[in-house]
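One chain comes next, on its own, written as structure tokens: the form predicted alone.
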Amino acid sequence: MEIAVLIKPVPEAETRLRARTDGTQLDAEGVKFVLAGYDESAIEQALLLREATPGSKVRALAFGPAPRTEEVLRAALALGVDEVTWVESPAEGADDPGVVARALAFALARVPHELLLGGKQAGDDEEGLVTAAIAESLGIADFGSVVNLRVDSASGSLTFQRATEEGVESWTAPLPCAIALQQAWNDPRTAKLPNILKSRKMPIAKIPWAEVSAALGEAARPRSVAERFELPPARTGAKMIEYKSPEEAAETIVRLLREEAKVFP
């Protein structure tokens, strides 16, 4: 079986984060990226279904710019991933999320593959859009949120489960399909020093940017611009206690809520 997985390049979690000097974007100097979560599920996924389906094969995708994208490739590849390619970014509009589907849509179409995975959302943006225009390019199904996913080899479908409010449900859907995941059977792995080492001489097949806007035409052309890049402001009035067992804590906090919060009568 052939498995593409995307991933995508996102801040660390603990970087400060700043606005560029025109206010329109992240200011990416000096921020370290780093796969996003959901995307470690997704790659964790396809290794254990290559490992559960001998003869698979699992090969990694992401667009954007350098140097972040080509380190987060290298970072599927000391996790396991087979084969990794790079869909170059443009300098502008490569936010939005109708070029990043459609840019991929074309890499796609030019490697074999019948599964599609994916995180179930990005950890900077959290849009959760890209899994499914990209499948809609493809024509091929998709569905969200998906964990406990499962290949029959036998019949060639897949089964898993997708949680909601109503409940969880079962699904059956034949191959090819398009994944967005929730969550992999396991944790995602550790990748070990060796496999780190090697994945720095490992070839990273480039698509760039200006043969994916020739075959796309106006289809490259942002639909979305981003008008202003702010960050939360900064939170005030956090007030510390001392206290000596968690009863005297409550006993603190209930008067504080009441006599400075009023929050209570």
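Predicted model only: the values in this text are computed from it and were never measured. Residue numbers count along the first chain shown, from 1. Between two forms, the rigid core is defined as the largest C-alpha subset superposing within 1.5 Å. What changes on going to the form predicted together with its partner chain:
- After superposing the rigid core, the C-alpha of E12 moves by less than 2 Å between the two forms.
- After superposition on the rigid core, displacement of the C-alpha of P246 between the two forms amounts to 2 Å or more.
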Second form
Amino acid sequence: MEIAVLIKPVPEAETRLRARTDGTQLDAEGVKFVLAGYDESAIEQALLLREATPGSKVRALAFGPAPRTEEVLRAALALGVDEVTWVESPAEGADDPGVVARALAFALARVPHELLLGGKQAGDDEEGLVTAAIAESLGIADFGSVVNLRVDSASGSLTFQRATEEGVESWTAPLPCAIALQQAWNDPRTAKLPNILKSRKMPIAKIPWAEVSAALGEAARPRSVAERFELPPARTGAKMIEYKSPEEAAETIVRLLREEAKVFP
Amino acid sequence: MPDFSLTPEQESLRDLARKFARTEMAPHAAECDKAGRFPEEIYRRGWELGLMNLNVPTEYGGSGLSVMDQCLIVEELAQGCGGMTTSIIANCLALEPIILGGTAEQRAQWLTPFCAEYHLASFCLTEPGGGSDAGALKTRARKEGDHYVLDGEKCFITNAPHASLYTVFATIDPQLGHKGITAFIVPRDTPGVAPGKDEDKMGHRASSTSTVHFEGVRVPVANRLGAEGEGFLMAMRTLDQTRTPIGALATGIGQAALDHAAKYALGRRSFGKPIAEHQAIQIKLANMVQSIRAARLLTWQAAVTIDRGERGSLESAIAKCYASDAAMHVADDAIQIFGGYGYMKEYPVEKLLRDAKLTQIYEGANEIQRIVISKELLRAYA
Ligand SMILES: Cc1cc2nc3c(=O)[nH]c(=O)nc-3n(C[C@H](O)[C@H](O)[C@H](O)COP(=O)(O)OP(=O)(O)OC[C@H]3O[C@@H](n4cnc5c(N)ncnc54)[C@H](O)[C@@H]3O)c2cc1C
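Having seen the form predicted alone, the form predicted together with its partner chain:
Full assembly next; the chain just shown is listed first.
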């Protein structure tokens, strides 16, 4: 099976973020970008499928600027992905999900992809649009919030479940198709030190933005532009309560929840 | 250097060690410390991830990392647990004499199994009669045909009860002083080799330390490292390689103490405000961070010096000595910032003081480091 996994560099969870001085987007200066948990799960799933289906190959694609995109692709190689493709983004307007999807769909013409895997959503903006948009432009079926993905070795089709509000759906789908996975139902592996060292020397296929934009023409232009980017307001201080017994502490908390926080009637 | 930024490769190595320290070491640190448990499953996992045998050249299946890269990894591991780190890096110490002094056949024979499978090795230099004066060691090696027969006792040997291989320093003739010392590779299953019981230690309680007895232990001549009498220099050159990562280990303990102390100072209140707003606490924190950063930079400087191919005895002595003293002061200050809670075993900082203490003693006590440092210093003025 030819598996293509979509990954995205996102700020490390512990990074202290700030807005750019023009207030339109995140200031990437000094921010450390990593592979998000959703994407780690997707890579893990791809590697498990490869192990279950001999002869399979796993390839990863990422859209974004240097050097962060190269770094997450190297992280994917260190985890065991066979080949990676870096689709370079423009300096500005790279956040429009339509542009991301069209650029990646363009790149997928060169990357075999019977199964296209993505995380449920990106670890940063959590939009969850790109996998579906690519599937749409490639004209293949797509499924979201997927768990328990397996290949049926007899028929070669995929079986999986979708957990919905109402219950659990069981599906069988033939290839090709696109699947956005629910996070971390698998336990993503950790890259081993020798593989980290090897990944530094492996090639990365790069598709320059000039080439992408020339091929897409008008479709390379963003149809949406973010106007303002603000961080959530700083949390104000916690309220410390004085108490002599656990009962007293509980009573005080209930009273405060009712009278001050007004979470109880 | 002196461009203090790390390469992307170094950052990924450090990230791996940090992840392992946080997710697999730290959660068990308190329990292993309390029980004095040797968490072999964690060491195995560290081995699987390639975090052991960092100094073994790639041709034998190791990572062949520079001392600088080793230091980046060791500092992170030490933030997870100092004792576990001591046990994880003990293989580097035990295998270094083979890397430095082994023939091509010896290296292939003895290094490769450690990278192909999980095994522990121990470096056996210290004896009950003395560690600092290694030239006066008493374990005897008598040549009998194509064998040497070893008799004697080593003590304070890291990982000894669990090791499958020992690198042993013994003398062919005590009259020769350090010129008689010779190094041997001794498999654990050789008749007459007997590790003692695990010592009950102040700190590094997740590590295991014991004596090793050698009684009529027959070792083939093929297991001798280098020529007779070359063992002392081999031991000193080994310690020149491994002393700097001890500086990194101490720096990691200090960093952990600072992290705990700063977080606590922001949350703990006295006289109506967080204690972090009292100037006395701020000054303590400022001093702590200065010591840790200086320790880190001295460690990096020693590492880069050695990686350039120089011996780096002076630089590594300064780094190890300074960083271990810094770790002690910083851990002490962290306890002070925690107040009474800092003295309680329920909180993590008293362990850091107990762990920091060892870094002033092993791999050459700090008194010995200061002798080395002042000797070099005075030579420059004489
Ligand atoms: C937990 C632990 C793990 C260890 N692991 C290993 C291991 O794996 N392999 C191994 O071989 N050893 C190991 N050691 C031994 C360690 O390296 C020695 O303890 C250390 O070298 C000091 O030797 P000593 O204990 O015999 O002290 P001594 O040499 O007896 O020294 C006692 C004190 O006198 C000071 N002193 C000695 N000579 C002088 C001098 N000339 N001038 C001024 N002061 C001096 C010392 O600095 C020290 O403060 C370990 C020790 C511990 C505690």
